[in-house]
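The chain below stands alone and is given in structure tokens; this is the form predicted on its own.
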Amino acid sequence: MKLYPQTFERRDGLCYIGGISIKDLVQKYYTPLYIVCAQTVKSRVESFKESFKKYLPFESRIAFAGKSLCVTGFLKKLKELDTWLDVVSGGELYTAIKAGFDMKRIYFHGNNKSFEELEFAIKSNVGYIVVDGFSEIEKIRELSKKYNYIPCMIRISPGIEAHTHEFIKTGKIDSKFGFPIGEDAIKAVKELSSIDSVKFKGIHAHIGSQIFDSKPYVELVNVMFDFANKLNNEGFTLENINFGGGFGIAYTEEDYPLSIEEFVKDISLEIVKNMKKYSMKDLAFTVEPGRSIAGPSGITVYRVGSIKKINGFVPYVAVDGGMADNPRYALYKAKYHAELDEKTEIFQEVKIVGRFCESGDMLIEKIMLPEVNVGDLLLVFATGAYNYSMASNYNRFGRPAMVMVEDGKDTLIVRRETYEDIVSHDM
């Protein structure tokens, strides 16, 4: 089912990732747990780079969207398997130097980086900061005094529409992120470049999140070398173009996102197009995947708390978690697909709600289960990204523990927090 990690099965009534029963699991590691299945990690990745190899004959990178799911173990992963990554502030940076990763292979994104940030960024030697703003331009002029080796990239708002939910919509003109596409784009590159320790080094957009066909990514792909010859025009020499990420993943049997393949080879033709139209040379692409990665590879372990049901209306299954661990029904009416760990048949339709003191604390609104009981373990799909990433200590509940699974081994890669870990702050 293209809902499942690749490596979920069920099997002798129970269900299994990573060679482990997700009882077994629960045991060990209590709920609500999230799990990550590092086979489907590693899956995505490839599926990615052998892409861009089939249809792309220059040089490509993947850079991880670190906002969607920024932990020090994950981060590992993504290492072991030589991927770039994008981070977005001070914190996920300082995630991915305790994960080892090559800074050099670091893109800091932010619409409102703080002055100790981009230091921050400097000092570790990223490879590129990109610069989002003429604010954030005048914080690079004065640490130019303290630094002599600044390597910046500029992004655009490139204008594009993504059909996608109105939150999650970056590529606008009227967004907050970037220079509108055009005089002020052209202005920006040319008051960092006169910094003398600035090294111009490209162009980044990115158009949203959750989008379905590669028609968004084409039409910017045209926008994007249009704008990079405009630059060669002026004199500036560009080594990177960066198109960001977003690409769409399913949540439910309602979703039909295109496949990794059919958006790198799509977007790869129309960058040869575009190199041979411009005889342009030398230029490495990037991508910026996140969801597309974490998200798939992700499900979430919940335990039924209890039941209520009222006459005429669907019945409530209430769970040990909600919007402090998955926020995404409450900001975005997100869907997803859950089932049973044991049971398969009786089907019912039943609200998920969770243990929050909102009435908003949904998780799925309407879904048809086998008959649920208290005790019974839910398992919702899809929840390796912008889960444990948006997750908040709301009501004063701990976060969940997240445990990786591969060949049979399961490794904690985030504990549980306590109720001494939820005061540990508090004066």
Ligand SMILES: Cc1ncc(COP(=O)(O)O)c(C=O)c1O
Given for the second form:
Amino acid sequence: MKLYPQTFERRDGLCYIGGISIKDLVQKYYTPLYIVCAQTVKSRVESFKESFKKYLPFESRIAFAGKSLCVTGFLKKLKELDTWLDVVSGGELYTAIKAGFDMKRIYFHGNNKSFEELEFAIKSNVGYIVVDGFSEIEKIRELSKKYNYIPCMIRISPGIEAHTHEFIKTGKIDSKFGFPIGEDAIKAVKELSSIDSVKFKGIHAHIGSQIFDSKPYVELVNVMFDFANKLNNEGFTLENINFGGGFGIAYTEEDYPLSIEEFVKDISLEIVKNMKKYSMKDLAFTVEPGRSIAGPSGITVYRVGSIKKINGFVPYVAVDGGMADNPRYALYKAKYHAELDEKTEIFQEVKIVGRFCESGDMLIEKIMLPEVNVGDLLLVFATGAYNYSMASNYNRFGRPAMVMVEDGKDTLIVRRETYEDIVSHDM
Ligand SMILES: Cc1ncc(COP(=O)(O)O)c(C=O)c1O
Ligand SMILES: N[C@H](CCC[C@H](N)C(=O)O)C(=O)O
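Now that we've seen the form predicted on its own, could you pull up the form predicted in complex with the ligand?
Then the entire complex follows, led off by the chain already shown.
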């Protein structure tokens, strides 16, 4: 099934991932449990790389969007796979440092970076600070008194509407992110370049997330080249154009996003056309996939703790997690696919709810499952991105553990939070 991580399989009535039975993993690490399939991560990264190699005769960079899953163990895996990285906070940057990431391969984003975060990034020698607004330019001007090399790009809002959830559209002109393309963006480049320590490196845009087709990207490539050409005409040279992330994934059988290769092909062909049209050279191109690498690599395992049947209504199946480890239904009415660990024969429609004190604490509004009993293990698929990274301690539940599996080996990359962890910040 397209929603399964690559190494997921059912054998003799049990589910396996990375060559290990989920029952065994749960015995060792309890529930809820996030499981990451390293093989899927690897093959999705390779898929980006191979596709660019095939269709783009220029340098390409795959910068993993840390916001989708930023934990040391996961970033170490990406480092092994030789990716770049996009971070949006001092905390994500610190995690990258802990993972031993090459700082030169980091893009530092954010619409309201603090002075301290900017200084931290400059001191850490990050590859690029992606400047997001005029207030940030003033912070950089101040920092230039102390530091003599500040590599900057600008984020532009390109005026492109991607068809996705309203909350995750970011390319519109009326957006909190970036400089509106046109006069403002040109003014930003001029102001930045007039600062002695600043080395202007290029332009970036991100149009939104969970996008299923390549049309808005093709439009984006054209808009970015048109703008790059304007900058060239004003005397500015660029070394990098970054098209952001947003490549959609399937959460249910009804989702049909383009494959990684299809996205990359369409983007690359448009880049090639534009390079010719404007006779440009010596440019590197970046994409920042988060969800499309981390998402399909992860599953979450819960244990069913209570079942409530109400005459004439769909039964409630409550698991030992919910909106604090996966807030995406509460935020976006996001849909997920789930299955039971040891049973496959479809039997009834149920609602999957969590254990948090909120009626909107739902994981799946409606799903057909086999007969469910208290104690069963429920697997929710495609939870690798924006689950752990958006998790909270609501109701003072600890965040679940995360384990990475590969070739029959399991590695704990996040330990389960204890009661002590939960009170550890209280004074
Ligand atoms: C600047 C930037 N790059 C990349 C991403 C990654 O998006 P996605 O996880 O949809 O690929 C986002 C948004 O999440 C973003 O804001
Ligand atoms: N930061 C991304 C969206 C992240 C969406 C993510 N939080 C989700 O759960 O889908 C953006 O602005 O395009």
